[in-house]
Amino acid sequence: MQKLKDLLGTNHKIVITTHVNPDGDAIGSSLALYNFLIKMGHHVNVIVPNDFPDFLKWIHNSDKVINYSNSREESENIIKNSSVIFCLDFNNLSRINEMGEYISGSDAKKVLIDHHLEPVNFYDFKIHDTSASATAELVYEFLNYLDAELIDKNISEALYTGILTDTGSFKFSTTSKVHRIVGDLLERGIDINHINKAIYDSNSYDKIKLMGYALSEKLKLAVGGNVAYIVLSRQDLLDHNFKKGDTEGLVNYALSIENVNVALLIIETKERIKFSFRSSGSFSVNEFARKYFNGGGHKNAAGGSLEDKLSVALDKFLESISKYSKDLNY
């Protein structure tokens, strides 16, 4: 942290970006990184692969982050002038698609961080922890190193996001820190209730008749009672109006079932088919990922994608998972 702040010393045309279909915490820590780092001076931009969802889109400044997949040749320029490259909540140059051989290629320093398993070595600098329980933890710690007293209220929002979303609302993978974290945050002004409605409160009606749809018709139980998976073809999105983000959270119902210990949700999209599992216990969804599915991310939530017909990837999925049966039965 001593020598990105020697680095940061000067001023720096710099570039934050972060994981396609980026969520809370991607967003999160990189505005919170954005509004800090225009605070001392730098020249930054937040470049994402594609577009991320509405209920995100209070937090100060998200108007400004340029979205890579409409704006190429503007992101394509700005990443080979850039000095300086922040890449936060992802572990490896594929997870942003086709920025990712533009940033391999570009001579800037490339800063990691990134609370996933196994990352990569792409970077000059790293700040990386598997134990964090997001990236928004770890992007707190080192603006805290840079300077404490220029976190406001909004770097503290946007942090703060970050947190409540890769937690699932403090559910999950949270330690006596982070609510440490969260107490400084509230003393910087955050106003939680605010903050929580607009995630969690804001839903349109055709997310909500998404989610009802979702959970009614297609949620099914495999693996004797243990695993529970939904399936949304691109016509059932399209049937419901869908929106980036209306299928957030969605898995979780999954996985709440008594006696189920994977939950799975798999999305038909135009390019690809896009998975998203979660698992309780000691069932490793990242090594599952990893093996059958091009993917990975945590022990107990992670995602993968395959280019295949639906069906296909559904039979796919049954028939690995199935390997597992006894291992399931906790």
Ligand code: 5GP
The other form holds:
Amino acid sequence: MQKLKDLLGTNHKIVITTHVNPDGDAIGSSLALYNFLIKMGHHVNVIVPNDFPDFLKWIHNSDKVINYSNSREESENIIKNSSVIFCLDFNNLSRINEMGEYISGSDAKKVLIDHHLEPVNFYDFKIHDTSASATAELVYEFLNYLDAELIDKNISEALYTGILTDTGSFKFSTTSKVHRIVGDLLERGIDINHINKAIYDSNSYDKIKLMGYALSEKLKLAVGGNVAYIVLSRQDLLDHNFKKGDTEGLVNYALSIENVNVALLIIETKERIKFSFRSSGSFSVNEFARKYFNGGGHKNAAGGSLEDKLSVALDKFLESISKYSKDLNY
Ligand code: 5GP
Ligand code: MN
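Please supply the corresponding structure for the form predicted in complex with the ligand (the preceding block corresponds to the form predicted alone).
Following is the full complex, with the preceding chain placed first.
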């Protein structure tokens, strides 16, 4: 952190980027860092591989985020001219799609700030801790180290968003440290009611109808009732006017079923089949996603993908997970 502090002692052109399908932690930690670095006087851009959900679009300066997928040339020029690139909430350049090539080809100093398991080495500096509840927790510690006085209400709200969403509203194994950080953010004036309403109580009618449809028509059990899964085809999504973020939280309903220790949501997107894995207890979906679905993440929350047909993807999942039937009965 001291080396990074020295580096940031002179003005830089900085890019902040985060993983594809950015979530609350990805956007919250990126905008917290963005709002802080512009206060320091740096020239900063946040570039994301694709769009992020509307329920995050109230965060201060979220309207300044550049979407690579529809501003390629502009993004590539900005990356080319940058001297420092922050990579937040991902640990492998494959997680930012084609943007990865431009970042890896750039001469800029690359800084990884992340909490996912087993990072690939593409960086010059790293702030990495798998015990952190969210990347926003690591960004908080970094900003505190740089200059605690610059952490204002807007920055605090962005950090809180990252911690809130990545801990499942403080439900997953959170530490006393996390609660102390949130205590500090509260003292900096954040409005918790407002943030929670913006994130969790601003669902569209279509989103709730899609959830209802998925739970009543698409939720299935397997492996003796220890596994639950939901498969949504492209047509299912189109029928419900799907927008980014509309399946957020859905997989957790599957995991909440009694005796279910692994849950999966499979979604057919235009390009590929996307998997969202969740587990409770000892079974590592990180290892499972790495082994069978080109993915990874955390022990109890991971993702992956496959470029194949939906039915093939489901068969592959059922076949792979049934090998663990003994391990899943706890
Ligand atoms: P989600 O299911 O919410 O999309 O993702 C759960 C966790 O797994 C997140 O921490 C996310 O960053 C990670 N993740 C999701 N998809 C992938 C993937 O395709 N590859 C890797 N390595 N991680 C993923
Ligand atoms: Mn995260």
